[in-house]
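So this first bit is one chain, no partners, the form predicted on its own, shown in structure tokens.
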Amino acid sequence: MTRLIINPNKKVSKINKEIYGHFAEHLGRCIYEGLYVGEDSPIANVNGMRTDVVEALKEMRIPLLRWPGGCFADEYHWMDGIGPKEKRKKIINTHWGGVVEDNSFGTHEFFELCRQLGCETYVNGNLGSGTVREMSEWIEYMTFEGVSPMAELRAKNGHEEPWKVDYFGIGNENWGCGGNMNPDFYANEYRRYQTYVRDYTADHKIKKICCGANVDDYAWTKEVLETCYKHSQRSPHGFMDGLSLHYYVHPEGWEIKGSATEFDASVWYKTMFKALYMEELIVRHANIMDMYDPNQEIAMIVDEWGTWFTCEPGTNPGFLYQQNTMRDALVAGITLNLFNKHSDRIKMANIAQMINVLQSVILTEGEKMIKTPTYYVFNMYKYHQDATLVDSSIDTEEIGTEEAYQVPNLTESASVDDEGTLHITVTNLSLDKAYEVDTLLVDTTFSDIKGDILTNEMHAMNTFDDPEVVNTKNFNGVEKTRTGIKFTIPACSIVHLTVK
């Protein structure tokens, strides 16, 4: 019998809804065909945005969308994507697939998409190949209300009222595709560029995101913060609201990656092991951040995360299209439980990417659309958004096929929403063993328990021919006990319980 202890009365931290954010880059078929089909498409749309995709994302309660990249952001010149579509500049997308980018999806289209989704906006600026003036004028174009050249240009292009930019990234992966910079050089560029990302309204502050580390580059985190603090008349808080972190799960390594659909048990556990490595990254980067920001005023922003496998055979290798199985679902469940547990430091995270790229929640093919196993995890976990993390712990045992890649059999997190409802999410990483879980709910009375479950064999996936292989079902095997609840979690599964 496995013991799970939850104390709903011991509040830990708020789980920002932005932890459940998403990322859409001009990459492969994420934007075009995935989100945007154009106003004249036979596929049902509103102002060019696919109706079926928008409705699915709204059901999942998407809280935030990051755009236009990614690597694409530091080659993106925003003026190419405004004005009449037939006059917009066509370019080659040198990062992703070498295809023509016609810029028909630009600033106006992004904010229209976010309006339809009802989500917050995270715009990534071009520091790598752009100028301070270009970034400053983009902010003015998007947010200034009054008389100015950029506000007038926005009105001329059909949108008189300004938009709200909730988050703005000052460059992306500037240690790599964003300019191959050293940390001290980037930090000084960050200081300069962010100065001109101005708040034009008193009642809305743009939160500025600084480019943080790639995986375990702890020296980058330290040197960026050190340079940002140097000769400062104030702490970086105020001109830095968040520091990013990027980490992808490559079970077979960066060069090989491995198939998204063909793998054995040893690769399964290796994938789980590498997903759990996220916690070490969070803790060690947070410890460095605490040296400079002991009051934790600067948030950790994991704005790119997820699985990255070899693209599907027969597809453009620059499009990063991969299928999505129960393995991806478990990675999502594990990672979101970790983010919940570290919500004192992590205030935003964006899975990469939303549609048709890497660990997508949705795949499209012409008029067809499917929800992936990862989609269903986000839909189950949506109740944690803006809830309060509460104290919880679970007994675990080490499992796996190889000594080097042993993992705990279970992970969990629990939160209480504004109505006092307790939400519990548990993942079972085992491929062949179910576990009976006896849950102690400390000093808690309740009258109603509901549950849903996502489970199948490890290779199970949804296809355009068979789109309902993996989806959530009611989980009825929960018993009320004298001190809490008891249930059995099947192998290779994710369970969400609602306790009222």
The other form holds:
Amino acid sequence: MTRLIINPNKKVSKINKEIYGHFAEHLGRCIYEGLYVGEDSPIANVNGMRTDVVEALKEMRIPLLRWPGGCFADEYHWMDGIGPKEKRKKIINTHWGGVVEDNSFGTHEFFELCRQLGCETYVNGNLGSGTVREMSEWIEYMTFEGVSPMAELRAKNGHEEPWKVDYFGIGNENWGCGGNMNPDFYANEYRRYQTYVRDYTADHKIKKICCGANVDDYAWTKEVLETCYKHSQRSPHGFMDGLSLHYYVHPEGWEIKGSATEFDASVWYKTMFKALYMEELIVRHANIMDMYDPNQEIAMIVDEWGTWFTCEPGTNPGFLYQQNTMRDALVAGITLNLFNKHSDRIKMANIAQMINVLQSVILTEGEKMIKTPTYYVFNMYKYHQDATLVDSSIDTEEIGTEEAYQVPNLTESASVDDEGTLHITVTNLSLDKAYEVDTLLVDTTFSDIKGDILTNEMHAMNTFDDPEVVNTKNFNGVEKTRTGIKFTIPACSIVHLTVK
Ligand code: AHR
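Having seen the form predicted on its own, could you now give me the structure of the form predicted together with alpha-L-arabinofuranose (AHR)?
All chains and molecules follow, beginning with the one already shown.
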């Protein structure tokens, strides 16, 4: 019998809804076809945005969307994407497949999409190949309300009212595709560029995100913060609101990556092991951040995370299209449990990427659309958004097929929402063993328990011919006990319980 202890009275931290954020880059079929089909498309749309996709994302309560990249961001010149569509510049998407980018999805379309989704906006600026003036004018274009050249241009292009930019990224992966900079150089550029990211509205401050490390590049974190805060008496507030971290799970390493759909038990556990490595990254980067920001005013922003496999055979290798199985679902489940547990430090995270690219929640093929196993995890976990993490712990044992890749069998997190309802999410990483979980709910009275479950064999996935193979079902096996609840979590599954 496994012991799970939850104390709903011991509040830990707020789980920012932005932890459940998403990322959409001009890459492959993410924006074009995935989200945006244009007003004249035979696919049902509102102002060019696919209705089926928008509805599915709303159901999953998408809280925030990051755009336009990724690597694309540091080559994106926003003026190419405004004005009459037929006059917009056609450029080559050099990073992603060398295809023609016709810029028909630009600033106005992004804000229209976020309006339809009802989500917050995270715009990523171009520091790598853009100028300070270009970045500053983009901010003016998007957010200035009065009389100014950029506000007038926006009105001329059909949008009198300014939009709200919630977060703004000052470059992306500037240690790599965003200019191959060293940390000291980037940090000085950050200091300069961020100066001109002005807050034009007194009651709405743009949160500025500084480019953080690639995986375990702790030197980057240290040196960027050192340069940013050296010779500066400023507090982080208004200067740097977040520092990003990017980490992708490649089970077989960056070079080989490995198939998204064909893998054995040993690759399964290796994938879980690598997903759990996220915790070490969070703790070690946070320790460095604490040295420069002891009051923890700078948030950790994991603005790219997820699985990155070898792209689907027969597809454009520059499009990063991959299928999504129960393995992706488990990676999502354990990562989101981790983010919840570290929600004192992590204030935003964006899975990469929303549609048709890497670990997507939605896949499309022409007019067809399917929800992936990862979608269902986000849908089950949505109740944690803006809830309060409460103290919990679970007994675990090490499992796996190889000595070097042993993982805990179970992970969990629990939160209490505004109505006082307790939400518990538990993942079982084992491929062959169910566990009986005896849950102690400390000082808790309740009358109603509900559950849903996502479970299947490890390779199970949804396809365009068979779109409902993996889907959530009611989980009826939860029993009330004298001190809490008891349930058996099947192998390879994710459970969400609601206790009122
Ligand atoms: O998500 C795909 C790419 O991964 C992004 O463009 C880049 O930021 C990262 O290397």
